[in-house]
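Take a look at this single chain in structure tokens; it is the form predicted on its own.
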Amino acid sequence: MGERTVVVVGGTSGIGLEIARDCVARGERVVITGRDAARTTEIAVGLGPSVQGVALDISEPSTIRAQLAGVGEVHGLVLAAIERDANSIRDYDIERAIRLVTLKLVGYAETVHTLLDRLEPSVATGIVLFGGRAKDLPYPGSTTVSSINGGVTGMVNTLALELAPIRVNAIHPGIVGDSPFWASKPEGVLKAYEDHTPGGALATMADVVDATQFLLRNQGVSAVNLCVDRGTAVI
């Protein structure tokens, strides 16, 4: 076991749990969380000893100190978790949209607070925050995500001059093409935006894991906003 625990919020599912899996063959000590206790204690145990599983829901930010009283000290953290949301302006779902901007926007702020005296204040110490491309290339029905995504650049530009020198990083993913969500879409779904990509591919899960691990332990990066898309804006 590793003397660096990471806590990667939202990570039993997707690209959180893979972060998780990477994190743990670096050989380090790793708490994943998510809503459902049993749930995440199963995946806990089978990423192995090294794996803390924590019930969490950062929607209910009220929660969040109590549920993560448990964890020590703190060398990285990732907050993954997210929900997906389609809600137009003409057809405003507004609990919906409470939900979700409560998930990321005091979510995730409560978690960095929360965990505040346990992170240690060394620039060896990365916080990643996930947004989206939502935020620079909205879309039908994404008027919160869009919203939202635009709030974590805000975020990642207070928390790193508020937190040196601990580095606070966002990584902005566009469709990550192997992600549970996007590889179940039918046949030919992903066509129409694997042309728009400039190499006519797109992102991968290794390739968002990758970029989070870049920004989690670089220690020269900080207020940075990344974007892994394989060029979508270009084209």
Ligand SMILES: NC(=O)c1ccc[n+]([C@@H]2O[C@H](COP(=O)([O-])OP(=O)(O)OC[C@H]3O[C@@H](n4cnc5c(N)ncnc54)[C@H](OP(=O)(O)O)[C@@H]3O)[C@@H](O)[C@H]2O)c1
Given for the second form:
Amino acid sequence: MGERTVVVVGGTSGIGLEIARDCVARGERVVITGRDAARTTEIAVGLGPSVQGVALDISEPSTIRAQLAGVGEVHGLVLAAIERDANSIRDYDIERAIRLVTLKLVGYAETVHTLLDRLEPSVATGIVLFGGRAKDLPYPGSTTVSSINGGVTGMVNTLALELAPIRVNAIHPGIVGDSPFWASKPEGVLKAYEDHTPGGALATMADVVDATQFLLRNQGVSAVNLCVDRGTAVI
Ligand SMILES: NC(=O)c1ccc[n+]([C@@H]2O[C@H](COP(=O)([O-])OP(=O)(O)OC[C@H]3O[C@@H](n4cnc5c(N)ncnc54)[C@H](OP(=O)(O)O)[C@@H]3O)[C@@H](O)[C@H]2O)c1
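Having seen the form predicted on its own, the form predicted together with the ligand:
Below: every chain and molecule of the assembly, starting with the one above.
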């Protein structure tokens, strides 16, 4: 197989950035996306010469096709983008809800749709969508996040059926303690979550990167919704 290209949507920060870094270390070409063109390019340059930065806002799905026009053949696609959101059903913010539902459930789907003519129709081609354990382990303010992460499960099932031999899987991380969003929380916030894992520790970004690479590459695996949470569900 020749050189592979992996596109990481939401590759400027957190888990997506670590996945991009890992793909570079494997000798692959990488396209990272973020909302701001200059910032995304700067981060791409910092990752190395095999990385291209593309500006993309998937909460505006009708703009995705034009923004991705310059992307060539793709062998791996990771959809990791998220806008941080706190919403509850008692104090429901419709605008925020519509924005985040659109980002994940329409934006992820439209990105796959747009790149279909560039995704090699082969079992070696993998797509990984990011959901999260909030789908079945809600926390205060996770109303929209829990809903869209549940939606990712359904999306994986239908895309895997429709796009075979291309493989489509999802990662559902638990709280990832060393990700920028959670690592920046005040001291003590993570303790409650750590106490809900059997080993008293949270999954790391490295754990999630490793799981993503497995789903991208293992040719026997499709339509899997993989939880990476150090066993949070079992206690
Ligand atoms: N961290 C966790 O503990 C955790 C737990 C469960 C699930 N997850 C899931 O894992 C994925 C990665 O999470 P993370 O914590 O690593 O994220 P993060 O650090 O907050 O990074 C989010 C990424 O999404 C991009 N982004 C934000 N809004 C966007 C938009 N409208 N259109 C396109 N890109 C956009 C950001 O780029 P710019 O800011 O440069 O635009 C950034 O690259 C997410 O899907 C999240 O739901 C994370």
